[in-house]
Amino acid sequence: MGITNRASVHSPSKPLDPTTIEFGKVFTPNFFLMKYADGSWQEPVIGPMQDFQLHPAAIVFHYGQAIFEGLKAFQQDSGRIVIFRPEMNARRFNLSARRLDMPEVDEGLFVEACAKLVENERYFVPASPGSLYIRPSMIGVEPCIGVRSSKEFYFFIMTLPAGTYFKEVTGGAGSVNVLVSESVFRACRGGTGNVKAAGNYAASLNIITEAKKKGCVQVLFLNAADRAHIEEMGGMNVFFVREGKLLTPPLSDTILAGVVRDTVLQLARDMGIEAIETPLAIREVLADIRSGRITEAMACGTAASITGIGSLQTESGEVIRVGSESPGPMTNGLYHQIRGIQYGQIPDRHGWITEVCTLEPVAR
């Protein structure tokens, strides 16, 4: 199925400054759209960004049939524009689609659509330390008041120039403070915790708002079954460094298989760091932080890359500082490894980079 390009190539009115771009608020002029109707995908098009006109009874509004992905394109020092690990996002997107009874998108078409849209919007990819955030999404749009899967869908991709995800991080890996949620849980066994369903994030919004009131920018969620074991953060996986070893909870149907999580595990092993996927009880982790056995903690995700965790705060108000410095040496080392590959400063030994085009100067 060929992609029709009806978009013009635009460039920003002034150079993009990654230090001033507010994450998630600035969009490029064009997007990709493909419709599903009568049992098949139809008319894949890149064209001007437009509003959707949906019936008030569209299934997405009432039953939350919506999924999405997040990946990034980078402007390398050589001028190449590349996308980081899009094939993994394509596979995960279809896992989400199957879980929510939505039609799958051909993985090759998913990657091609991302690449062609990024090529069209190439002048909106900021130089380092910026990036172009790519947001593929699917929603059920059939008008129907009835608990069933939609028969009509939109698959669309938007792109957003991006700087730092956390405003508190002004350079490098940085460091943030995190609230441990002991009363609110993001996922349960047999639910949708291991896919990128929009409802997962809606359920976490209230506790994230409360965390910010307490001076924390993110939330660490525990297992709903035992209320004792660490799972992940709101949109990010989590790692701890204990006695020189890198630890993270094992994947399950309540933890998202993060692309950056997988990347961190591989890079750690490349660097000779013992990386272990193991259950982590929150009481033991907090005790190990207090005793100094755990010296670093970090969050990782596409939007935020790798970010140090400076402290964990319980709902009772106790603040437990992680290590003597944050980000610590392992956090910094992993951060610079992944960023080096993304920006072409370190060889890509694992085939993670998909080249899109080479950026040519804009005549002004």
Second form
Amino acid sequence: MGITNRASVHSPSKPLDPTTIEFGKVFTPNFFLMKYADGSWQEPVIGPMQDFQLHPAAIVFHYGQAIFEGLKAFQQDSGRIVIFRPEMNARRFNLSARRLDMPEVDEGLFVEACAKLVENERYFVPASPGSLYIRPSMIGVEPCIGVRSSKEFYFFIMTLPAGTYFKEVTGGAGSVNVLVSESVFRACRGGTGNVKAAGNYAASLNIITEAKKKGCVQVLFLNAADRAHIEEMGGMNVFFVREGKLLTPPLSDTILAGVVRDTVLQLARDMGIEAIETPLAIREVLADIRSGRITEAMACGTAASITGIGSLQTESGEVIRVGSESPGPMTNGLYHQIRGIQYGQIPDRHGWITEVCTLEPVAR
Ligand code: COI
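How about the form predicted together with ligand COI, since we already have the form predicted alone?
Next comes the full complex, and the chain you just saw is listed first.
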């Protein structure tokens, strides 16, 4: 079934300045919506953004049947608009859908819907260092207070002009302070930690609020079973540089397989860096940072791109500074590689770029 386009093409009333856009608060005028009812997906439509009118008993409100994805479109110097690795998000979306007992979305349609929406909203893709953040989501909307899977769903995609995710990062990779969450855990074996369930993020909000009170903007989660090994952050994967080698925890059913995580591993190997997926005990990592064996740490995610970690703080208040607290050479090198590919300044050797359209100026 083709995508119906009922949207007009708009352009922003004033030029978008990616250095001042607050992440997550600015939306483009149109969105994509496809409803599921009577056992099948209905007509996919791009049209003006609208509020949803949902029954207060909609399953998403009570039992959290909600999943999402995050990917980005970039405006390259030539005016070409591209999306970075959308097929990985399509695949992971269906992994999440299966885990939360939701209907799968055809992966070709997922990518086409993102591309067609981005093309429609093309004048809202800020130039470098900005991007257009794409947020596909699915929610169970059937009114039912019985605990069971919804029989009706909305799959929708919004787009948001974006600058940096962390307002503390004003240029380049930047760096942020991170709290080690020793008392709150985001995932357990057999749970939903390896999929993008909205509830995973709900469970991380209280400790993120606590972190902010302590001067940190993010948290680092540990394995809930052993309370000893590092897993990931609240929406990003984590890497460390120890004696020139790049280290990250191996994937498991408690860690989300990040698209940027996968990209960083590949880019590091392309750059001749030894990149190792290995269990990392927090006690050893903190000792290695204190002794200077670990010189860099970084958070990697679609929204955050690659951001340096300036310090780790324990819940008892000890602050362990990482290297010089500024992004180190490997963080900067990887950041410039990924950004170079996304903005078309470095060749896309791995076929990560999906072309959407080329920007033509319009009269406002
Ligand atoms: C993303 O990076 O796309 C996420 O979904 C994580 C969230 C912190 C915005």
